[in-house]
Amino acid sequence: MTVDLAPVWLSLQLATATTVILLVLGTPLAWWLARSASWLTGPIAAVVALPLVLPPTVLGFYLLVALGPHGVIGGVTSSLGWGALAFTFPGLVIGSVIYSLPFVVRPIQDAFQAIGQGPLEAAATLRASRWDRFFSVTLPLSRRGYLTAATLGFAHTMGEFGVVLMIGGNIPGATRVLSIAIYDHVEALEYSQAHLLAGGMLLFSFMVLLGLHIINKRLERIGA
């Protein structure tokens, strides 16, 4: 019995790209949500958290419309000669970034809020600039939040199904990720192949969460 590992590799690529993008884009967003007193923080926080409560098919449908040739995003990329993003790997990345957004932004935001003003004010008295305070004080004190964010974002993207199916379809080598491959095997009554992929995903998820728990305990023990 042979198992096609291409969906596994594609899922790893998708999860890695999504996590990196979310850490970059999520940091300023989390900082603003944690520090701003604007009335907009409530609506923006609600938008960020929408993927937690929206059915994946609903989010996937609207993303499909937006990324299609006549959509807001797809229309622009088509006019630039890049083609529509629906049913492409870049389209999967965009959908995954939006769908996994709260799993990355929220832990970082909580870490920023837990720091408080004391350490930053102390650094300010030493004439540290805003950027210096952020990179030398905020980021080191937020590393547990970043670890949690990166782990959850990566693992959540690896297990996506509804959103990636809606906007990516099932194109081998292009958009057929691990969760869709498992569904295909089950639909074809190929339970042996489904067991291998699903069991691997189950073991991966358990090891990720266990590793995160152990690392956080060690960091807590050393006061990080």
The other form holds:
Amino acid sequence: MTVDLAPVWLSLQLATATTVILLVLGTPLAWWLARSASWLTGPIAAVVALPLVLPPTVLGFYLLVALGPHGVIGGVTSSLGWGALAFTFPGLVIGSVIYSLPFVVRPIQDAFQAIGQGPLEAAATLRASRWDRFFSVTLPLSRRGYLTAATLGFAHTMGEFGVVLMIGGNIPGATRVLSIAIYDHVEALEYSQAHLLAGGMLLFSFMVLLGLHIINKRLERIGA
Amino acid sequence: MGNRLQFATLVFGTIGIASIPVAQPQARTDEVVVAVAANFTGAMKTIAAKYTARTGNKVTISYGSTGKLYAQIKNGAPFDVFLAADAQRPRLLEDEGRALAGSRFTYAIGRLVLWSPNKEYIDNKGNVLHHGDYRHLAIANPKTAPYGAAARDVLLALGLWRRLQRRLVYGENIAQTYQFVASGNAELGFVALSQVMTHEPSTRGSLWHIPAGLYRPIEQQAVLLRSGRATAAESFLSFLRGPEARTVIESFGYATPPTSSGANHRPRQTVRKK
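With the form predicted alone done, generate the form predicted in complex with the partner chain in the same format.
What follows is the whole complex; the chain from before opens it.
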């Protein structure tokens, strides 16, 4: 029995890229959601949470249309000479960023809200600039939120299936991620390969959640 | 006390109602549950409507790749009849004792085409495969979809299989493959002629009818499953063999086997000894 491990590697790459992008994009978004008094926070928060409740088929369908040569995103990328993004790794990254958005934004937003005004005002009286306050006060105090956000974003992307099935095209090395490879093996009745990959995925997910729990407990104890 | 009783009735009543259709959908004799290979979707809908109009029996249809449906049947899916896109899976089911021996017959012979919704894209010799500037060529997964295996045959025969590896995208069944091309995400793809036939001629785009010598014939076989107890199942299968269904099948671009005079469609019964 030979098991192709390329899908595992591909899933790890996809999850890493997605998590990094989401942490960068999610921070200002979460900050705005936590602090702004605008009436727009309600609708935007709802949009951010949508991937939690929408079936992956809905996202996959819209993405397939949007990424295609006549779609909103695909039209732009085509005119830039990059071609349409369906069936490509960047296409999967876009899909995953949308799909995992709430898992990253929500914990960061909660962390920002938990800090409250006190520490930031104190820092301001010490003449800390806005950026200084953010990097020296807000970020350190939010590290548990960031840890949860990164872990959930990463793990959720590792387990992504429906969206990839619809926009991926099952291409080895480009879009055949772990979950798709497992599905493929099951369909072809290659149960031993499916067992190996599925068991690995189960173990991995369990370890991630257990690790998160342990680290969180430790951070709690040292009072972060 | 009375309240409690009412509550219990409500709870168990609800459970009872909820479990009836799930537990035994095939127990009703006026309903036949059919697992259908995705390429036959269009023809099946028409045939099912005609059958229901004729007999009053209800037809419930599940679509998927032949490989997936086969795996589901092996694992106890509650289907009465299996319309595969090949002869291999029905034969395996027969060998494994999951299908009724002798019930197997060829209901349609599939035709593979290279298709694009763009009217000018595909020439009638398939030269576009060699010289086209396409980024993606869609085929169905050769491991689970017989039309995918046929597409691989063609590319191997043309000596293109290796060269095109990086441009191939795989649909998990022929319906998804078709959808990849129809949505424009892949410029062209190998699909079933029957799928293109569901379009009006004016919107059919361009296609190349693949010469039969380039791929193994797609002999699509039907089989009666052991798990199916519906008497409607047998009547459905004989309807599928009848002239009315044949007309529909041919109108979707399939060939049909020579008319059965009884022994004709009985496939070779030389049981392979293991």
